[in-house]
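The chain that follows stands alone, in the form predicted on its own, written as structure tokens.
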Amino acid sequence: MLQMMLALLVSFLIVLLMGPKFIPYMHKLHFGQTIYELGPQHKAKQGTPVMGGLMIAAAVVVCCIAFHPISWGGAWEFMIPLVVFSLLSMAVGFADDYIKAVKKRHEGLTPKQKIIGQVGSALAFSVYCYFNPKVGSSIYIPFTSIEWNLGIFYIPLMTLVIIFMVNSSNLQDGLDGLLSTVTVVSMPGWAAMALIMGLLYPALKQDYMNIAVFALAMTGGAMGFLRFNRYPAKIFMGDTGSMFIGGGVVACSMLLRQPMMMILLSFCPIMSSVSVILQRMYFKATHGKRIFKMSPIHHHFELCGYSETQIVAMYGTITGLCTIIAVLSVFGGLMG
């Protein structure tokens, strides 16, 4: 338990101490955000530094190394794939941010380049989980102790889930402090579930402790980042940070064999993607009509008159309630 608390605290302090040096350095390099949105209220954010997710990633990696359980869990240990997959997801986002901020190409990576990178890393992690005897092809059904064995279909299905969730996390990062807040509220839920499952399955306790350390390090990093990312933001995490977080979330869920629990813990990011999909489908079907004033849906709320801070508070509250339900359901379901 001490290791987990230290991971949270140290990660928080690392980002908090990095910010005052990192932000001016990004300004000096002219790594600023270019705003092309239809919402005119975002024009004031032009030039705000991006790639702030590097601070979160650095803090998480340092804490995962520093507070890793003393004994080594062997070739199938969870910590290394957790960190490596999150960094691979981040690499795609970093390349996209770099092209936009440094090369000044607004489109960033082409859709083909982005999907190749995401499919490659997602497929590799899905295969790892499938062949890992501590994970396998079975997943838990929420609110029950029932296990659903997907067989070989686990690999393509989880690959699609990973891509969807990483991009959902990316879409959620559209307002000052939004994804940071959702992460701070939801990641302790993954840590709590890991602890509960560690008690119920003693043979996997150390592996689940690794997940808890990782989740709380992510929580601390996002907390520290909020100091600079809350409204009005001094820095954005960019695709670099949003994809790192998205990769970390989906990796935790798969190693816990609880991917369906993301419906609760990642409810808000999922709704961001769903709103975009519905908007596009409806737009094409009706030849130009829209369901929302703008998608993702947090921009719809903006155009309805809600302030950024009000929307962030609403999303944080919803995520908090969903997190509590998720943790209680895991305890009750697996105990039952």
Contents of the next structure:
2 protein chains.
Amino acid sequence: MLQMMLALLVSFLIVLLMGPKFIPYMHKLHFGQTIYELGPQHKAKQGTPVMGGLMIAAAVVVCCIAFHPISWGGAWEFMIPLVVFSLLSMAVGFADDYIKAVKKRHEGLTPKQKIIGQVGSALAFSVYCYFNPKVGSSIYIPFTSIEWNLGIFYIPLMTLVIIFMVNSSNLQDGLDGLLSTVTVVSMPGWAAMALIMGLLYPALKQDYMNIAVFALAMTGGAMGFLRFNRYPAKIFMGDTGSMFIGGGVVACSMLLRQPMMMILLSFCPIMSSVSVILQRMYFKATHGKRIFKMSPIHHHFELCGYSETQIVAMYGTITGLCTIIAVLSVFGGLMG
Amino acid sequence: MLQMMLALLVSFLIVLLMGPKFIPYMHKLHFGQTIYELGPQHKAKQGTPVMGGLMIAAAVVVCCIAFHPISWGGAWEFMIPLVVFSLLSMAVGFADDYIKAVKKRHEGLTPKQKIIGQVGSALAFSVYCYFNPKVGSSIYIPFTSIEWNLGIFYIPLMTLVIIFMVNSSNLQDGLDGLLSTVTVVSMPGWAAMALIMGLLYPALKQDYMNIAVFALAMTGGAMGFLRFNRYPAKIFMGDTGSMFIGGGVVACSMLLRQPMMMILLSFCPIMSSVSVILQRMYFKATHGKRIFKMSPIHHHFELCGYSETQIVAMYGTITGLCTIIAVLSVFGGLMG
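Form predicted together with another copy of the chain structure, per the form predicted on its own context:
Expanding to the full complex; the earlier chain stays at the top.
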């Protein structure tokens, strides 16, 4: 347990202490955000540095290495894929941010480059899980004791899920402190589920404890980051951060064989994606009408007159409710 | 588990739906806050209704009755003292609020009346716990497996602890959304500890599950209340609410025999009290010098230039870190 406490606290402190040096440095490098001209009035955000996600990633990686439970028999098995996949996922976002910031080319990576990067890493991780005897092709169905064996379809299906979730996480990151708050609230839920499932499946206890260390390091990092990312934001996490977090979440869920739990814990990011998809479909079907004033849906709420902080609080509350329900449902398995 | 999920959700919805009717009603009754003249500039808050705590209390009581686990053998034993003591504790705050609001007499209850009410209820609850074979005079020492038997000293010591904690909770309630946020973050921690301890002590499982239902009803109520209590607050919980919450927290901790865990989960309220005590002692010792610009310490931070929302976020973060650490330490008992 000590390792988990330390992962949480040290990760928090790393980001908290890095911030005051990192933010001016990013300013100096002119790694500022170029704001979409078609969004709600966010002119004030022009020039706010991006790539704050690098701080979270640094803190998580350091803590996962430092507080890896050697005492639990040195089982690195789940820690390495978690960290490696999150970093791979981040790499795509980082390349995008870097091109935008340095070359001032708003589009970032070309769609082709992005697809290759995302599909490649998603496919690799799905294949890894499929062939790992500790994961395999069965997933749990929430609120039941049913395991659903997807067979070979696990690989294409999970590849799609990963891509969808990483991009949802990216879409969610549209208001000051929004994705950070959702992460701070939901990540302890993944840690709790990992610990509970460690009791349910003693053979996998050490591996699941690795997931808890990772999830708590992520929690601490996002908590520290909120210090600077909260409204009015001094730094954004950028695609770098949102894809790192998205990758981390999806990896935790798959290693726990609970990808369907993302419907609860990542309810808000998923709604962001769904709102974008609905908007486009409706727009095409009606030749120009819109359901939402703007998508993703958090911009719709903004245009309805809610302030950024109100929307963040709403998303935090919804995520909190969903997270507690998810953890209780997994805990129910212990009660028999 | 279903009862706990429902307690959380229904309590949240009750407050959320009550708010839009309750707040104008309180306005109509002129139950507005009279703001201290010596505090930081909070003139804008003049006239904001108090007694919002009644909504939380109503939601908690309804949910504790409705989602009481009859299916677990109908063990009402821990639910009744939890609800009754919280309401007793609230009664003192309510009388205070009522006198202030209706009679426009700023002092509220006389010190003597307050002391009689608080000491009486605290003593009664301590005696109840002492003689209840499921509680008794032993308390756990956090981070160890040691039980500390206080013997007959349990009664006076716990009476003091209760009075201290209820008043700390009251002092904490000084900024928009501050105590609500601390409650939303720490209460799921009490629920988690109750569930974990139910696994450690199977004979007490049903009783501890009652505590979890209560704690989650409180979480949901405070979440719903935050909708109206967040900066800029449309309603305050008043002494009514802060003493209800304070009583609920201290009751959960004592029934779980974990009162020392309040040092972590109620770290922020305790610091509020400690800052007031330090300020007074220093003021007396130095004949007029001050440590803090103002106490409780959240007003000090305000006068240092932090905004209300920044301070609330800081307190929420600290409470989050402490809560996760507390839950992990209790969970450690399951790992052996």
